[in-house]
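The chain below stands alone, shown as structure tokens; this is the form predicted alone.
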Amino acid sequence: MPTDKTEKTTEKKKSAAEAKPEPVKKAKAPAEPKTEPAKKAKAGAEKKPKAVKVKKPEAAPDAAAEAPVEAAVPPVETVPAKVEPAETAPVETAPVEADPVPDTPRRSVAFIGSECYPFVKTGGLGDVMYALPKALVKHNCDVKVILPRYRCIPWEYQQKMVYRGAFGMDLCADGRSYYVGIMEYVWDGVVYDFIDNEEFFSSGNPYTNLVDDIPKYCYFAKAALAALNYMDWIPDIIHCHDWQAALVPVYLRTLFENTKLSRARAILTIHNLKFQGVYNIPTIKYWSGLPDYVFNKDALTVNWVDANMLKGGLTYSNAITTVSPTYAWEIQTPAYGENLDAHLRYHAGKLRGIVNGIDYDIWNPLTDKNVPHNYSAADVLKQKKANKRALQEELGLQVDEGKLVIGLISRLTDQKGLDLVNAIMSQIVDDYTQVVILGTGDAMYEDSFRYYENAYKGTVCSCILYDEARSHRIYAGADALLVPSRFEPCGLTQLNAMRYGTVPIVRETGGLKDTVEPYNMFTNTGNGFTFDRYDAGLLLDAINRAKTLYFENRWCWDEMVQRDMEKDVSWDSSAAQYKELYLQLT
């Protein structure tokens, strides 16, 4: 852990003609008892059908604050190191489109989570991270990305972070005190601060065990918000993302209600439901340093003797968002709630749904480098076929184009809805068919998909790992894409597919029922296949019908095809919703 204390370089960063926003009014808990005057703040922690054989046919033509404010951080000793200034530093940037400012009041927004892409990503959380606050600077908001600064993160990003500061802060019950340095890296318009502790952050993944993340997440939370305070940064809007910075708006109503901070309003993301950070109240009371009162039934006690960091973030938030809105309604339910179902029913007023986009500079089959044929919707139907012979040769399946190709791209998990893959997988495998699986996950599955492509060599091939690149291609050369999810908050896989052609067959759950409209026969309108409840048969019969259209009405498929590419997926309309959001909440 360093010692030496570094020359503070403290920049203040304004809103362009933007007028202050009026002091936010101070949040409650829900019952919440008299308290003493805040303390000086503690900086820091069934029956199955029969499957459809149809005949080959031949070939269809183609078709700002105080800083450091003396509550939130601790004087420490200093002693002057030999860093190079901010301001003189280089960083990274790319060149920014020179897209027209929209007319509406500008925003300045902090957003605080555990993972972001490039630097660290295991999910759609890290996907999140990095292209929403890309396509907000285009919609007129100041966007600072605030991260553990992980050891895995690659070392040519390592390099060209630039030293902002570091400070002393308390975060324990007992007044324990840890080192926080702030690491800052400038990338299309964002500013990426990262929160240095070696202590905390030095394991090879971002996630380790419960008992590691709990205190590691603790000294996070708190750590971003000294961190602002330091940095003399107050943003209009604090947007935090799943449990991991779940605590950050319980800090901000309580340890922090005497900075400048507390005028921002807080806003809680769910990415997953299914985690949620609970641990037993001792441990979680101690490495936050909370105060007592916000550990009771309304705000961060279930089951009487454990903690939820994520129960009490949403208590504590000015505003509840999810991936989707369908996923917003499904969790007030039971059968989704993962036990909090009751409480979000309880704060339903502030609860919203946003369905997620795709990053058009990643996911652009006209452009992209891991495609061996580019193409646009204007030729999709003549190089879908040269992507579909290339990727056969690749994964040593038998090279014939006129074979439909079903591509599987997830984790592999129950919540994925493998277990209905499994099932049915002899059934959806024939002559005129191809199944393309990539992921790892739990061995089971793993073992399974290994002996599908043992079973049916090639006619099934199962990569299991993770291989971006290969993804790409998958998308590209596949004619469906499998996402029978037993729930599914937003998915990402399903816009993917339709950005690069690729028809989506999908369970109606979460965002894959407000992305995917099913493909009506008598309209020949739709972008999909879908079946609802959660059952391999309905499965099946949703592939069966994806057969039947492919090879019995090809130019309704390929009509298909090209209304998938033309669909905006993109960030541009959620970014704009979440902007409204920011607006209403200021």
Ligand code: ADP
The other form holds:
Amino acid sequence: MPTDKTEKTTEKKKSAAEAKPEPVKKAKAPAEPKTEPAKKAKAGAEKKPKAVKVKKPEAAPDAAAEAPVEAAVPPVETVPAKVEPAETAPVETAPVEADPVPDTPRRSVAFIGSECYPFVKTGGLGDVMYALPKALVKHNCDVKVILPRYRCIPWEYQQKMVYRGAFGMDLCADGRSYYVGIMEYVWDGVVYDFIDNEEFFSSGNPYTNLVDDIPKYCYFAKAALAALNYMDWIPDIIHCHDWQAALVPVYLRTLFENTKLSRARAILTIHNLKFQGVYNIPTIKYWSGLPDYVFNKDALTVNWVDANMLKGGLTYSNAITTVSPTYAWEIQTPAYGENLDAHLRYHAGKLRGIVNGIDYDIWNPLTDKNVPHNYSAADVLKQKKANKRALQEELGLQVDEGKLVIGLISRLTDQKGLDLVNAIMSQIVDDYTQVVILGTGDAMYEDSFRYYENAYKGTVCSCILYDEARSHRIYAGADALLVPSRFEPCGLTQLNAMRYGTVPIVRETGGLKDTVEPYNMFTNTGNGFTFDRYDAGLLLDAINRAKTLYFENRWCWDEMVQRDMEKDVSWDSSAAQYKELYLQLT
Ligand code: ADP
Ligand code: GLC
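Pass me the form predicted in complex with adenosine-5'-diphosphate (ADP) as well; I've looked at the form predicted alone already.
The complete assembly is shown below, putting the previous chain first.
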């Protein structure tokens, strides 16, 4: 998950002098200046690049005078740029699904964010950046996803990217021209444009520490807009995600105000308010090159001395969304507002919550290649037992399909309520109950779960690693899944769990509250077990209620399993809500 976990340390040391100028390739030019990428994907043919056509925006008054817009899209180092021929990297042209396109007007949308499955994912943001654009294509949207080209993106994708062009861009007070390369990949009707710059994106992990991340995402936000201008692709909507892309609306309304892009409406989606991109004002001012007037208390400034990139984005965007209605409400309270509750209350008129979905092609127990025994709601009861046995064997647990297997798949951080789990672990495990943990994160939690595995050999298994394939096998083989989060903007693991007939046990917060209806023993309705106050005793009570139903009233449990599998947790209705928002704004 996006993180700026690292404490502030020293100011960014890299000075202008140290920074090596990026060799801008002498090249032919970007592919067609005006493209309709989704359509091109269908056609499956990438045209040969033509001569560079660098847009010089009209003269920019005021803000632009301090940091001229044209500098954002300047000619390439005064040398005519050339584009490497694209023939070595064919565009992947998976056919766009033939689903009927809903009858709403077409809108073009640029998604800008810091991660996207399967290229790079550290948490749910990566899932959403992949699945939502794909779902929007089916709602008559033309979508481009703009991402950093991190070095850690697997080679299988890197080699398929097509070079779209490069230009130089000014960024900060050092006056240098920074290289911006555009590498393109088209897949499932969505165009992915990767911003290439080795100086910023060459570390192994997308997020390292704030000292490096602040300049990295200042650069990314500006380069993303400059790339749109360069490609002459002017979307109706620019949809930004989390603090890493939060400066985009700020740039849009300042340094890019006099470019064609400024007609686009900006949306900022908060996936996790905890991370805001906060650093001292001089550093952010230096790296962003933004005009002085945005560093005021209504926009970027917090605590008189710091600048908050997320806060600036919230101020300058036309609409703010977050990933569930309950979280949209919670973040306006001091308890969940992470010091931005007053700011969010001020902007409440443009704030709304739209719950996430999951991608049904990836999360489908009937076709999932990672699952040993595929199943649907019709045969889940039989096949889940087979998957449970396979999971127990794989993880070295006692093989017994009669036991209740409780899974936990999570980043191991304070957000996820793991101190509650630690507090009651010895009361969860018994002769009939096993626990499987899959996660990485804070050493404190990694170590405590390792301890429990050791203390309860054959009953507890702690997989301290990140493993997509294994996560699918746990969703398929476990009976229940714990999500006792302290706060949870949406949460995807409970959705994956329900889709795989695994009963969620969740705290009633954020998206967990919006997606898991509590089991009602009198009406035999609901999707899982829930508790409200953040309290280990209440979590234990919820787990015990689950155990009671599982062991004493299996018929009702089994019905819940089938109900969960049939619940609609797809992107369909949420993508329709985003589309409606796009239409309202344009
Ligand atoms: P967050 O984004 O806060 O981490 P979400 O529930 O929104 O939480 O998304 C987490 C995503 O990451 C889910 O798709 C989940 O399956 C996946 N995930 C989390 N930890 C692991 C892990 N250790 N191995 C594989 N997948 C994981
Ligand atoms: C964040 C949140 C999580 C949400 C995800 C995708 O990482 O922690 O609750 O599901 O973003 O929106």
